[in-house]
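Given next, in structure tokens, is a single chain: the form predicted alone.
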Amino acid sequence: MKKTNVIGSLFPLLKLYPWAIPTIIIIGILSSFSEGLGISLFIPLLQSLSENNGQLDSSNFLIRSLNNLFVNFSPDSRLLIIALSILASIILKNGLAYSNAVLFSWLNCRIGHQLRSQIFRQLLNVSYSFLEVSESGKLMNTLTNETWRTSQALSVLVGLTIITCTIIVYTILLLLISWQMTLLVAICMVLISFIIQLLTRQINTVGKQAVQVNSNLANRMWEGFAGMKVIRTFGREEYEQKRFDEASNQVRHIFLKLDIFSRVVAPLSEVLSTILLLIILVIALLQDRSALPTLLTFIFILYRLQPQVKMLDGARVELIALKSAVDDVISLLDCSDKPYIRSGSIPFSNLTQRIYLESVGFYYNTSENPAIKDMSLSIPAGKTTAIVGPSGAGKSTLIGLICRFYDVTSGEIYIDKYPLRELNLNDWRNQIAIVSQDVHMFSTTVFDNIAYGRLEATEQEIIAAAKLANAHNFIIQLPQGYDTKVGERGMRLSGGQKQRIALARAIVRNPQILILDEATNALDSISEHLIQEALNTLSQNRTVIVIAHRLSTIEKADQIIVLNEGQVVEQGNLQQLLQLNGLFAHLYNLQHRNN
């Protein structure tokens, strides 16, 4: 992605509501106008207390101008309505400033939220090749904590744009009092805000770190939480308590070292300003006592004018400290650079003939050795197809293809006569059930976990499922029955327990295709025959698909493909395969002999 400026960067996020950004800089102005305006009126409130009785200054455009808004008021009222007047000033610009706040809250929050949903939608979009890539917790951090200190960056950004309107309506007013000392003003300021930015340019490389020790920090926790079973088997615990001190030590550094240079802003501009203010007004009074109320209201916009300035300041560096975290979710939410896999246009509805590869080959690194080398191979349908093969023949990258979790890289893949890339996505894998050995849990009911198959499937449609899944009796007997949640990922739950529920997701969800992937690979002999029987039935006038390392469990597959270094080495029954006295023959020889 092309480098930007924070601005740059935020500035497509502003234009999905195009009409709150100009709404709330032009409240913010009249609420400026509104202080400046009640402020100004203390020129004439306080020449109304001197005997001249407001002829000072009168050769000043402002000063006349606000002297004749009240030239027809007695003496005696005038004090009072001046008063009433600043007093109503000031009402309506902490009217104007509160529905500005109101406003900017309400746009905050959605743009916040829109940019986690188009995360996650971005997440579940994206190719999972990336996704393989990407560390979980470095997505997780952007997701959660880049995402609302993008938002934050946003704020400061608004912000910004109403304290340099306040600014400008400010100077204006000061420029209309005397254009000599606002000239002198500016030029001081001006070099109080360079002295700040020699001393703060550091912000821009700590805000990088800050995004990179807590994607650290992040990734530790997802890890700690996923492998806690590990942790403890291996007595682990000091270890990652260790590993887990460190990254949040790094994450503690950082942080307050981002913090040393932000706050530093403050009480640095507070105190040359302030310093700037005292030898502004004893300069002015030395020269010409009698201009006293035009003085002191000069020094009162100065006064209300330096606080924005330091603000201006502030939010600059604060800006450029959430840069990182802003460039972290835009690169994130940028589609040039990853891959995806595109829909096609043809709808599917039926397997009617057979899938079909076509000297397909597959790399997941073109700097890596190919994981699928110019495979073809037939897969019938309504038959039963088993896929065997030492580790890393490619028998997972296989299924990926065909699920279309990735798209070959040479070759084709058929189904009947259409190429699967043309193919509506969708329909394609709402044909498609895949059982296998790492079930995943929602962290939900039984039931939603089984619904999770066919959204719109019934009360008794779930039920029916978990019958012919042999789940339906020890789900009964849980505390709450189907409404039983199971946990972080089905921690409640026995692996058999898991297997059956995910194996009535797959009946529920009634595919033509089924995805039986090492399904039955790593349970006890009783939960493998309750599975297996259950697959017996699901089986029948589907086209199925097994990955297996058990060789007994696929005696009766209609055709077995074996698969070695990415290739397609043997094919045909088991007889046929075992009469070659191949790979096949000796995998199957090795595990009899085992057992």
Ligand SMILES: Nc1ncnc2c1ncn2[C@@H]1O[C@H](COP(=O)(O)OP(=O)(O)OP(=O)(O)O)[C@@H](O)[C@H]1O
The other form holds:
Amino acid sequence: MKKTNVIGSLFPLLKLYPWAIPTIIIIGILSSFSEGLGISLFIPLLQSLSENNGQLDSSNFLIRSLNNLFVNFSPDSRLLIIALSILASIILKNGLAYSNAVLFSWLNCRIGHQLRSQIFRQLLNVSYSFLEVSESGKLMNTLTNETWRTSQALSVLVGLTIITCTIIVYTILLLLISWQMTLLVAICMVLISFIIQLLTRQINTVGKQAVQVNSNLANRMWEGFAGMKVIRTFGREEYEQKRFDEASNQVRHIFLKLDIFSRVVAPLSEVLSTILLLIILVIALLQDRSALPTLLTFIFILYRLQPQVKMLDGARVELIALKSAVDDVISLLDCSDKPYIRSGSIPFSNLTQRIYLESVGFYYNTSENPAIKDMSLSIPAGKTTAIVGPSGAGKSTLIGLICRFYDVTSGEIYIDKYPLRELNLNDWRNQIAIVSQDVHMFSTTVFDNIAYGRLEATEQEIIAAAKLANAHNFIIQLPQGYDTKVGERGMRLSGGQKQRIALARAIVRNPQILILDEATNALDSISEHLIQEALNTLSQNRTVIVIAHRLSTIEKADQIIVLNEGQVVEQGNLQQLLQLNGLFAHLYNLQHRNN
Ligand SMILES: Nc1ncnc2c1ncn2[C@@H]1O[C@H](COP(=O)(O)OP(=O)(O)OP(=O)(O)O)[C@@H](O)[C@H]1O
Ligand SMILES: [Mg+2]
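Instead of the form predicted alone shown above, give the structure for the form predicted in complex with the ligand, please.
The next block holds the full complex; its first chain is the one shown before.
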């Protein structure tokens, strides 16, 4: 990612609501202006109180104009009018500030929501290969924590802008009262801010470490949950606890460090500015004692300015600490450096002839051996094609290419006469249902899990699908039948039960192309036999691709393709392959001898 400052990083977010930021800034300026006015009115107020009323400082433009405002009032009512004007300005200031805060909250919540939503969309759309090389914990951390920190950065940035406006308004007032004193103050302020700057460099470094340790911790949490079973079976509880504690401890350590650095800024600048204030008071009074009302107002404005400057420094520091969160979010949202599977434009409705692979090659990683090499094969429409081969032969990869989870590295896949990459991706995937090796259950009811295949399916259709998948009988024995919640990731179901629900999910979709990747490997032979029969009905007038290690399940296939090391080694029906007496015959005989 390009190196930019944090404002540059936040800019794309601000562009989402182009009117909002200028509005917030204008209201911010108006609000500071009314406060400034309120404070300046103290000069005529104090002068009305003093005895030599109206005679002082007439050379000063600001003081003259303020006095002129009230010159027509009698001395008695003048005091009241000025006091009321001060009150009105302060009420106006606070009303404006409050509406600005509400407007900003609105903007911030909107942007937070949009960020989360955009990241989720990105995760849904980015090529699968990107997700495989990213750590899930880090992605989760970006989605949950860093998006919050990014909207926080945004609020700090807007706060910063408003503070800057206020400071400008106050500075103008100060200049109007006395440019000499203002100059002196400015020089000292530059010095103070230089000291603060030295600190912020440190904070930037620690901020980066904070993102790192946070995502480490998220990774540990994620892996702890996902691998709970493996952890327990291997008795690695202590080991995992230790790793988790280490990660958590690092978070504690870095965030403490971050706080230690960032919190020192506020007290430090307060002490420094108080010293400054005292110096001014002493110098000015030594020179001219009669200018007390003006001087008091000057000091008062300065006093109000001081927390603003402090806040300015604080906000800058905070923004720098949040920069890495913003970068993290923006870089995940950045589309230019990530692979995407782009949909083609040709609509697709029917597979009429075949799926044809022409010299297809595919690498998961250019550094590794190809998972598929120069593969040419044809999968006829309306027929059942079985794919067999040893583990790691490339069977699931082939399915991934056909479903376009990945794009081929070389060669081309044709659907009838069109290259797959030119077809509308949604149209294509709508015609496919896949029961894959690793079944995922959503944490909702059995019914909804099946209906995931086709959201508008009716109850009858769901039950019919479950019956075909030989799942109905065990489902109605569950505590709430079809309404039973399957716990997180389907923990409460056995492997075979999950497979049958996944099968029902595919059946209810009623796809043109049904793909079963080891869809029955966790079933006992009776269930498998029942499903086999169901498949015989299902496979009529449907293109079925079935991968199975148990060769008995594929005997009826119209065509069997044997893969080894990413290549087609044999092809034909059962009889032909047995006669070839090659790899398939070898595997087949091996299994039959064992049975
Ligand atoms: N996501 C991935 N990233 C990198 N390499 C992968 C990935 N998935 C599979 N591979 C590699 O690609 C090759 C083919 O894997 P594939 O999953 O297609 O095998 P398979 O024939 O389905 O095996 P099995 O019968 O065990 O499911 C293997 O060498 C594997 O290591
Ligand atoms: Mg596989």
